[in-house]
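We begin with a single chain expressed as structure tokens, specifically the form predicted on its own.
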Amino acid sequence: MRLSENQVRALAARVVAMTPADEAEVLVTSNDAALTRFAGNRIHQNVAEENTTVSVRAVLGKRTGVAGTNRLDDDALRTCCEAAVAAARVAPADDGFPGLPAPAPFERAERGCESTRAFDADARARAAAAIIEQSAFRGLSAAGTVGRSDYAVAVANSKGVDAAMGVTALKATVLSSGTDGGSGWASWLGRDANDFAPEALGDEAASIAERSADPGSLDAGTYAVVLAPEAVSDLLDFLGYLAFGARAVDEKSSFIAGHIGEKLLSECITLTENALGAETVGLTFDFEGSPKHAVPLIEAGVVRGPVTDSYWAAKLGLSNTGHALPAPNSYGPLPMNLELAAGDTRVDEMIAGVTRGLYVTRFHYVNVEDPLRVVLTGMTRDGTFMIEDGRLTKPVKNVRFTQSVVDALADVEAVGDRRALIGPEEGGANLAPALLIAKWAVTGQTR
């Protein structure tokens, strides 16, 4: 059973109380997930998990260990707090570690909606028939998934840290196939169910799917193009992952090291990391228990940032911005909740500006090449059309890239007028737009 939040908030306390350590951090998960999974127009699983798991990050001194459990009774719990002590005792001194974050009032945000929680099995069949009925009656085979997801978090220390909170989010995805080579991707992500509309979402896949049928050939060179916010998405996962994190700035692997307040991208482009954003999911504290804060990345091409935790912030003499992952970390803080702002132009007039180019639906099996200019090498998917003239024209085969994301973003001509918030169901999310890009290298093709 899915823990509430009260339930998840003492046991924290609790268990911080029962390790004994200089310093004690406890995070407590508490998850009731279910998946519909679809496929060749029909469903074939669904799966449900319930799980609560609790981490011990156990200090003495300078030193840190961390154990964990999804067992709840007393005795289990002093096993693991024990084994977060042992671990601290062997582990490495950290002359750099400042002590566990002391309290701060964080903004709560009513991230959980009674309609996800109630979107049960019966709810996620209606959905997946809604989106499959569009493909199927077009002749198209449609594979995909419908999710929900209701988990609460606290997080407590012994400094005083007392942080809980419950969020719900419904995601669905789908794939619809021809049999002449065409295929359409669409996705869907939200905190409310009464929010999701599956027919549209089959449709989108299905409509994109007739339109890609006998894609047919494309040469290898430098295009402009128009990528869908699914793509974009991709691109900001890289961004914040490579490029805005304190740890690769300090470390200089970032490409905004040294250049913070220099303006190197497009000034169409203006990047903020915030968790608090109406339309987001998630948390609004962090995995200490530290408040998100709102943090501008790239404003108007002007290099900003970048987020940190405690441990970073103390360590470069910033403030901490909120943005720990679970202890252990070896990645140091990242951005969860990115957002570019919109702009002011229709994905059809973007079309409408280019001669000869791209539009892309998403990407596929990205990779990094060079992460000081996140470079990145990967596939587009599901739907890559011609522009001709101004006008979407013929489907082409799925095409390989490589392409630096922040050259991409210093060629940016136009943003557009509406996001999508696109991301895993859990933990955050990417608020993207679509954007023109005036130069994107093409390298080679699928045949």
Given for the second form:
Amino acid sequence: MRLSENQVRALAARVVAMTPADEAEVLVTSNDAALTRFAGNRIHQNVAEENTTVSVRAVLGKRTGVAGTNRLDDDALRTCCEAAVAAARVAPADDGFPGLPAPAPFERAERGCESTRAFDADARARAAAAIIEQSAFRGLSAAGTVGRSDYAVAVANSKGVDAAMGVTALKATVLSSGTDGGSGWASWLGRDANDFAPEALGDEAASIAERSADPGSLDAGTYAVVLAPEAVSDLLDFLGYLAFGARAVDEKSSFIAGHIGEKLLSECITLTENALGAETVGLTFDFEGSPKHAVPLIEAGVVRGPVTDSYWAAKLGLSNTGHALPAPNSYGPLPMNLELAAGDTRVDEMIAGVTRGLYVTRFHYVNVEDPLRVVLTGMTRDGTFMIEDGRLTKPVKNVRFTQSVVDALADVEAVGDRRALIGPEEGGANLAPALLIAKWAVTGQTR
Amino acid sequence: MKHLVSVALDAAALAGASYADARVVLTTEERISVRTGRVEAVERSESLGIGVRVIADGAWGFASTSSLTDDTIAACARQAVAIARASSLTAAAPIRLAPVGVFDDVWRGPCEIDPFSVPLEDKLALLVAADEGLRTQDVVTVTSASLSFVKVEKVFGSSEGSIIEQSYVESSAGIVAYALGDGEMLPRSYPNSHGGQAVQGGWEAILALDIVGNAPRVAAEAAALASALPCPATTTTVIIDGSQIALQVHESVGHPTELDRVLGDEAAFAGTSFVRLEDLDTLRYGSEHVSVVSDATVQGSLGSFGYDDEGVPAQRDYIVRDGLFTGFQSSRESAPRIGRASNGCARADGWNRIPLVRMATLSLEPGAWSFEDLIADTDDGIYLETNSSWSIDDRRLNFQFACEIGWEIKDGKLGRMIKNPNYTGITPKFWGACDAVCSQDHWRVWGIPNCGKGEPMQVAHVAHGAAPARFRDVQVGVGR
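Okay, that one was the form predicted on its own. Can I see the form predicted in complex with its partner chain too?
Once more the chain from above appears, this time first in line as the rest of the complex follows.
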């Protein structure tokens, strides 16, 4: 059982008062998480965790230090506060430090569901069994997870910030595999366990696995590609991380640096950072307790942004959009809830418009080769199909791509009319539609 | 800590567990970083808790808590048993564990100067000096210098009677200079990328790296990269430095030979493996120059311990010998499925995670070449240093790595600098094309503190010994 919202809020306020510094900020996170994992049509790992962490940022003039603990007795908390102050005492002054943020009202969205909190080991086992059954009766093998998280977060500081909320999320994934090289994937993420339909999820993955049996070869080259939402979400993750944080813009490692207001991408693309959306998960304030604002990042192909926190907003003369990570933050502010605006094209219509191309269910092990142009390399997995003359014709073995996402988003020809929520059980998530991209560089294939 | 373990084991037995183990772990960390003249982080944190793993009704359950009263620990153990009973809804055959001896032992890693006792002022002074040394070239616009220290103290106990106390300290340091080239950001790191070099050891290990002395050279190389040649798109001979070979071993030998992956336990997340059970002692993994050994006893390595997190003693075991695939990395659960004993590779990322099959110190054994002779013996090719990007497919066959820097090799000599080189290949074909490995003089153990695996995600600290090695007919300049 985690601490309640009131308990984490009271704990944060108490530790602020215990910290002998000019200013103090305390982040408390209390977590009750459980995850059931299955493979080979059986549950093989089944885990649960309860933890509460306290992180203290102490400020002495322009100097800051951070210390954290998960011991909640008074002695341990006092030691933690003193360690943060000791670190601040020796840290060189940062003349750009604007002080801790002042309180500001944040949107109090309801992000917790009792049905998810009550989704216990028996419920997860039944859900796993329902998913597995969809593969087992087809002679396939299912692997995946059913995971539940329930956490409460509070941020308080000596200037009066006092923010707290509880969040739940349920996530399930399934990989269905055959002995003939076929595999399929499906995932579901939401706040409310009552919305979760395990049989349908299991059926979706198993159906893809059946269709992807006996995959063939594909030559390297440039292809039109239809990316399913799971694959698009991977691209959004890297785009947000590499390009739309204020630090990347300041350091000129982002493609938008010096180009904000310019149309660099397809006019089909409108991307917003929006933690306040009705469909998403996560917090509506950041880890400094500042309200998260919706931030346009791309509007009809024109680049906007970036997202900021209190430090980078002050440094760059921008408003604080509320995207601080926990202190000390070595990444700068980052978007956590990206929404790519839906279009009006069904996936079957996208496929019908392709003479020769690929359909990609999801990517695997994507990494960065050039941050400035967001050049990524990675593999496809669990359902890669050839598109010929407007039809899915045959499965192909997983292919490697080496592709600039900036170039790809300039070549988007259609955006899907339906979006999926994709992300981890904790933190933010992306709302992503399918995309039709005119040119995608396939640079290799597995055996 | 031993009392807490015994409370957990007693409660698990009373609740009906046929097997139980418990680990109490205290992890203390310190992280300090300076970026482009600004102190970015000065942080110390600790995490203490207990994890209880049980078998009940033939299936696994695990629960963990940071609340360490006798009552909450007993409740945690009962929760683990309840979870195991839920697992049994879909269980096939009951879990069987490979036998292991009963140990009552203490193991400590090497550490001459406790880094947590070194004044913060000294650490900051070191980083500020290194960062200043990096900011000596106009084209270098972003710099980074970081230190990280971890102290782990843990007690493992099992219902079979083992009680094992272990502790160790890890220290790491690294610097990076980023040069802003024509439309690209070019990193140059020392002693390695992704946080630098990490070892088991104390402050003495940090001083030995001399990050301040190396900073001006690193900055100069970054600046030179800004005007270096692009990597040609071709198929050629490559000589790869030890740090990149370490990551190549990690991704294309280490992960594919983890027995849990081969058995499908990681299929949905990290993937499976091209290696099959029947490949043992038959698969030609590489050329005769390729021998890879798993060794958890290497002194000062990030992948060393006295016992793994199932209480199995540290071991040395060949995975590939003279090119032939000879062994998996295994755990007590996976090893019986191939009729073997565990070779002690099950480790957990803290008190709140279960042990998984993880690499220890998995090393490419040295050959006989001097680096100078190897370059002199190569007519045409590229020499590559320091990883910047890595990717490999879900069966660990098709890989692509990028490096920070390269040099042409022409007529047995290093020539012009190359920026952003990358290479790709298929695992057994690539290792089969290895025709030379440098000698012990060039061999070094590289720490990798960021190996992700499992759900919930676990980050393992592993290591790989490696020396520069040569490979023929490698595709480079992919997508360039």
